[in-house]
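As a starting point, one isolated chain is supplied in structure tokens, in the form predicted alone.
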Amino acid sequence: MSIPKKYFRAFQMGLQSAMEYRADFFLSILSGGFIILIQCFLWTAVFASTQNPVVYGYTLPQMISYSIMAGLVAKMTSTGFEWEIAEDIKNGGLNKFIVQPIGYFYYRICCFLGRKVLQLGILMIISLFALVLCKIYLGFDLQLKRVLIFLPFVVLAMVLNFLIYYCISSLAFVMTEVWGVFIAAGQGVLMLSGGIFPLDIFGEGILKVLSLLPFKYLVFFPANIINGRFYPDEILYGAINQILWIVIMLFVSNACWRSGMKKYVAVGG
């Protein structure tokens, strides 16, 4: 089998997995929808309690649209494969990738992208529907060009988040049980990426610090492209930073896995 075909097969496996567990995916969307709904009620109450039409730099339509898009973008970029990697390392499933002519990194990213194709399509439809409702009922300024610019940034955010969690998964080489680390890392990344609240609420100083980290480009940046809060030069600067972080995380993940493989003992499997 040629190299392109075997990785395309991994992509197909990811797509088949997404279709097989579609009920679980829709239930996760439903549960996430309750969180978004709570945030919408919360921000509506905050704006109703103040005479200022702008809070943390957002109008009410912008804050509601951000809450909706942040939840959906967080779902678009979410991973989950780190648990599978930890299981492979712990139980020897990694053995077959050592002796067979297939790279584990390429196998994982192809499976990940395969799983995301169907999910991304469904979530984009939901996003557009939600934004149209915001436009109708809240007067949100929805523009097609922002949506078109938003799409490639989401794809880049997916790749960046994959690399971040691929690095985190390498902790399984040195820790027997990593479930607690994965849960803590997941909540930390969600908070630092703006998946719960916009990063503006932390203040300008902390926002400047967070701008030096990759997490901002996972949720906060793509969601605010829809909101129209960035000028063209800021979007270009964000794109350069997002791509730069992807390159950096490629090197970091490679270094983490090289170090981990030196400690790996091929037992079981």
The other form holds:
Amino acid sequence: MSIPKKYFRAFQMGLQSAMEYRADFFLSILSGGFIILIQCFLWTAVFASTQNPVVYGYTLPQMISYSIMAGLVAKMTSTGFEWEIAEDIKNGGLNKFIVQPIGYFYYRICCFLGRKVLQLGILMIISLFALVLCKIYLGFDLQLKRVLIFLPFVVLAMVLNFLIYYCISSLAFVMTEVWGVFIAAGQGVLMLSGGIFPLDIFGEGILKVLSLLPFKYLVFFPANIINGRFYPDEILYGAINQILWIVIMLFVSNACWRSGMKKYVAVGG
Amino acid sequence: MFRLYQAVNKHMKIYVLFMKNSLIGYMEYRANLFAALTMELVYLFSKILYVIAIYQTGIDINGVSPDEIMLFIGTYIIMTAIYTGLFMDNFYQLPEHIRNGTLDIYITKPLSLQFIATMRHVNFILPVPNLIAGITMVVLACQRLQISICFMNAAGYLLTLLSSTCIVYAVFLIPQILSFWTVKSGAITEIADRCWDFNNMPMTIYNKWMQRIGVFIIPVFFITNLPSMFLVDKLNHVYAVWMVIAPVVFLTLVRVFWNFAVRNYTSASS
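Would you generate the structure of this protein in the form predicted together with its partner chain, following the form predicted alone above?
Let us now look at the entire complex, which starts with that chain.
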């Protein structure tokens, strides 16, 4: 089988898997919607209780749109394959990838993108619908050009998140019980990426430190593009940083996996 | 009356044994212990993030000051400790018992099936960081709000927490009981878990109707709000009476529902 055909099959497998577990996906959107709902109620109450039209540098429509978009972008970029990788490492499922002419990294990323493509489409429609509602009811300044700029940033964020979790999943080579680390990492990444609150709440100093890390490009940056909080040069700078982080994480994940494979004991082989 | 006393006494003794077994289990699998601790610390920080976000604004949200919000979130964290420590593991395992037929073994035991299936495991690890942080936040908020930490306040607060604990048990067990019919309950569990997050903030941020539903019909807001309202002296007579009645109503309801569900149980192993 030719290389493109081989990995396209992996992509198809991911797509099929997403279609198979569609009920699970919709229910996860529903449960994720609760957090967005809490945030919307919270910020509406905050703005209703103050004379100041701006809180943390956001107006009410911007804050509501941020809360909605942060929740949805976090869902768009979410992974889940790390559990499968840990299972492969623990139970020897990785063995077949060692002996077969298929690269584990390429297989995983193709599966991941296949799984995401359908979800991304649905979440984009939901996002657009929510933003239009924000525009109608809150007077949110929704601009088509921002939406168009937002799209490639989300795709890059997805790839960056994949690489971050691919690195984290390599911990399964050295830890037998890695579930706690995965859950902690998931919540930690969500916090540091601005998935719970905009990073502005941490203050100028911490925001500067967080800007040196890749996480802000997962949620905070794409969500605020929609909000129109960045000038064109800042967006360009953000795009360069995001791509730079993807390249860095590629090298880091490669190094982690190379070192992990040296420790790998092919259980059941 | 004497038989009731005997039954309670027997179950209490067994519960101590359950606690002992759970503790031994945790000491045995120390890798799990550290993994759970790491996970809970990160979750705890994300809850504290709400306090940070509100405190920095310095705004009274719908008449609730930042200090009062710290009290609410502190109570929420204490209740999270109680839920994760006493119930969560058992509730998550219930669908497994039904699917794998391990519930059969429990049926044969000379104990209440509901007791053994829903209270067998006690988690000693997850509640620790939550209890420390939650109690610290409540005490700190009380000091800032100049609420005296006297015997009456402490006893009253503990009683309201006890009432909330009964509600937690009833409200979060009901979705799991549905697995007697659905067998798999991953999505139900996830939605129920997300409902827990509604306690993250005082219910005053929601509109009146949501508050009424959240206190009287699906008493999710009951859990954190009412104990905190008692401390800041905002608990009106209706809520005070409801704090006594609600646990009885919902525990009875869950008992009836459990018995009904067990009658529909078809063993997976036979």
